[in-house]
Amino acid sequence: MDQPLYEKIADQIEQNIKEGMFIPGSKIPSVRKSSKQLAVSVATVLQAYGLLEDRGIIKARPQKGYFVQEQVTSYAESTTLEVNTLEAIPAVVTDLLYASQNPDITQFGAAIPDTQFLPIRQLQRSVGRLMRLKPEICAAYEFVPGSLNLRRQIAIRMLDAGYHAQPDEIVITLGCQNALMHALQATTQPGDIIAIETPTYHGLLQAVNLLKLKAIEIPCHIETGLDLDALEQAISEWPVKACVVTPSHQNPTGSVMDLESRKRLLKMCKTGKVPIIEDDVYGELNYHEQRIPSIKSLDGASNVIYCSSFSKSIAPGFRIGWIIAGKHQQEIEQLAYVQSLAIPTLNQKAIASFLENGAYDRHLRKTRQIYAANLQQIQQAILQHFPIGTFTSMPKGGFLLWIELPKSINALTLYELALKQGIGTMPGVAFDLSQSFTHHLRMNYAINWDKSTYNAIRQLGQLIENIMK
């Protein structure tokens, strides 16, 4: 006899709670919202919620909704922490990088904004003006730490992150990936153990592999970010040399750590003498709420190394990032000099010019609105065309959506089938060392939303249905 639909829904919600999608004490979607998300009747959702109440998983609060019981086992408690290494870089990552250059592929996979969302014309004017007035700069070296004017402009931008930086604190890098590499090299040696989020940015996993490090994967909840209880356990049990965290609009989950969690993380790592490497590459792309202060801004003892770039908001191809390294600055300047010598001068000058005339803030306001609108459209399309049992994250910024498919779906198989139809996705196995996110996808929605984009979502839904048969 087939399992009733309401039981299937209850089982899926219970599993989501165990895996950390909803943490103890948090509110789950309302009956009406779940009814729309799952395309089922309100009565069916009420039956499912009633069953979850009987199981002691959730509890109804009059006039407020349904909440996860406080005693439910958390993600950290149900996860065994282990020290891992990356045996091999998943081929899907390198394949996707090649596919991202193909204009005939719908680019849901790579975390690269479509060029229409980048200030191409303004940069073109900046470059043109510079080349007319000072043509020699395209051949000149801009040695470490980089353009003083650009560093001044970045110091002004850092005020929005809550940090009063001096230009001399800032070192320009070849994007945020380069900054992360410098930070890891300054704080670790081959064989050392670091703490990282899981799932996490695949470029970080490759850095772990290249630098011959070992990693403890700390669960990252799709709403609240890094599981601090699990991190505390890791620090108490292993000699953790650094903790890498993306507190704002994490890649791939889109999670955001609140202010109190950031303060707790900082205090915990100071006590354990663990440097924090803060990746804030999506920090300026928050949609509605005021930007939460960076962890760096809360740090009075130079325990935080701050990394960011303009690759997600201005020009990915310019490769302009920066690092604020505190007590590690001298070592990082030396690393930057040895590995890069200099960053392209023209790129630095052009971005500095763009920043100083106020155009960047206007660009950000417009882009944030478009990304928020795109998010609603992609979620509605997924709700319409993906099967029951599909859940998505609820980003408050950035442009990445984390999708959990029914467990019977192998996201790597879906990726391969979709690519043959001209649709790029990024399967979840690319985002952790143990490759446990087999039925997850990350999708980029910083793309032009039109009929062909909608049809690509519909095709993905059809492919998923075919796999399930």
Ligand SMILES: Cc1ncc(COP(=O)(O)O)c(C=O)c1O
The other form holds:
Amino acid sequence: MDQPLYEKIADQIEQNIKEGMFIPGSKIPSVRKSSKQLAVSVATVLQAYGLLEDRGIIKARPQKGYFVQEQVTSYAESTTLEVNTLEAIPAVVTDLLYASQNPDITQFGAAIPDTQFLPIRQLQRSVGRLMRLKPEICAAYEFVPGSLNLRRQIAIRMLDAGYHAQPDEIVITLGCQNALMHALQATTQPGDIIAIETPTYHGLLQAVNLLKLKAIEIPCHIETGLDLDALEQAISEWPVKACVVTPSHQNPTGSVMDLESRKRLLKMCKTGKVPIIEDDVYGELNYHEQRIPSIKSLDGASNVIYCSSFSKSIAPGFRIGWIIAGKHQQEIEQLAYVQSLAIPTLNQKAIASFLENGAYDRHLRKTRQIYAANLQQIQQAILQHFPIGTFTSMPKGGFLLWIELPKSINALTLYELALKQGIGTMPGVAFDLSQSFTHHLRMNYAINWDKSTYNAIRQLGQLIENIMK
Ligand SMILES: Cc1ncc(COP(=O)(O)O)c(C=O)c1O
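Please supply the corresponding structure for the form predicted in complex with the ligand (the preceding block corresponds to the form predicted alone).
Next comes the full complex, and the chain you just saw is listed first.
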């Protein structure tokens, strides 16, 4: 049987998109225009566009027309779920974290903001004042659950995440990593299975490894986040003991789960008796829209363990994070007490006094604006210098860009070659257990955007071309 006309048209447009005639995010000709250009009826074009929408190639925006999807396309392919473990921590992760301290390297690699985007001066003043007025605080333990002043300030900040916290629900931790470890230890035993997003933050994969857990990798769509149908399937097939999710500006994809998905996730996990571990470390860094309420704020049953820190917005080196553990609070306080006894007093007091003086919101507004502007710059440069067949994510916050390169590019090779030229990147293999993201790259854009950063993108483009030859 002959292929219907609308299918032929859809195939042709798909081909044009693949060959780079229309780049991700760009508008394709209107239905009327295509109907004229192709001398076919409006109804046929509508059918063809509908088919392209079903294939996930274009997307209709009401009143605006049809646009090429910005999404990384390979996600839908990986729907087979299985239980995995981490065999070995990829050396790139540790190499890159050390390389992040080298000022001669362009820091696209680690998820660390450049110091110019952190309130270093204000912290310097706080620390100076504290040491002048109360030098004895260096000698004083600030036992778990941590400084009451800081917990009060965090309770105020939690209102922005939609949650009315009492200071005594909050336990201060050594960054968000430490909070995640506590949450996993409180909900699992070695050998247990948990559900995680894929791709995901490599520190979580390392925690899975250290705690001898097994993980089911649930696809994370770059726009909408965790695939809830896949999670539902996982919960029905395996004894899942916890589900770790980063609903806002996920690392590395930048995805954001909308309110409906958060509610559905909550309901699904409540029914399956699966505790949710919510990692909200990028939650405050949204560029445009109102912040979507945290899953914690929607949870009447105290089934969510909320983890966050000030590492992405104030001072990663201070190692100050927090956990709101709901029904696991007592156990987590015990874990925190045994594992760290106390959290550095000076760091807690300096951050509390920075939060008290009201400068934090101003600081956040400024950095969000810069990151949004940097995102445009880096995407434009990538469009200019990376080959056809490159897709990038469209983050609405945070400062991490996820890039899918043409399939023939081994991103690990690119990482090694780039590092020799003084350019840090993070290859996709660092972000999952099953090594599916071999031609993917994560790039940090919380860096100073100038001619040399632009040139570094151009150099990366040249390296990719050399690999393709
Ligand atoms: C998603 C995510 N969670 C947790 C962390 C760890 O944060 P911290 O430095 O506060 O331990 C990071 C750091 O990159 C992260 O990206």
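Definition used throughout: the rigid core is the maximal C-alpha set that superposes within 1.5 Å between two forms. Positions refer to the first chain, counted from 1. Just so it is clear, the structure is predicted and the values come from calculations on it, not from any experiment.
With the core superposed, Ile9 shows a C-alpha displacement of at least 2 Å between these two forms. A displacement of 2 angstroms or greater separates the C-alpha positions of Ile57 between these two forms, with the rigid core held in common. Once the cores line up, the CA of Ser436 ends up less than 2 angstroms apart between these two forms. With both forms fitted on their core, the C-alpha atom of Arg32 sits 14.6 Å from where it sits in the other form; this compares the forms between these two forms.
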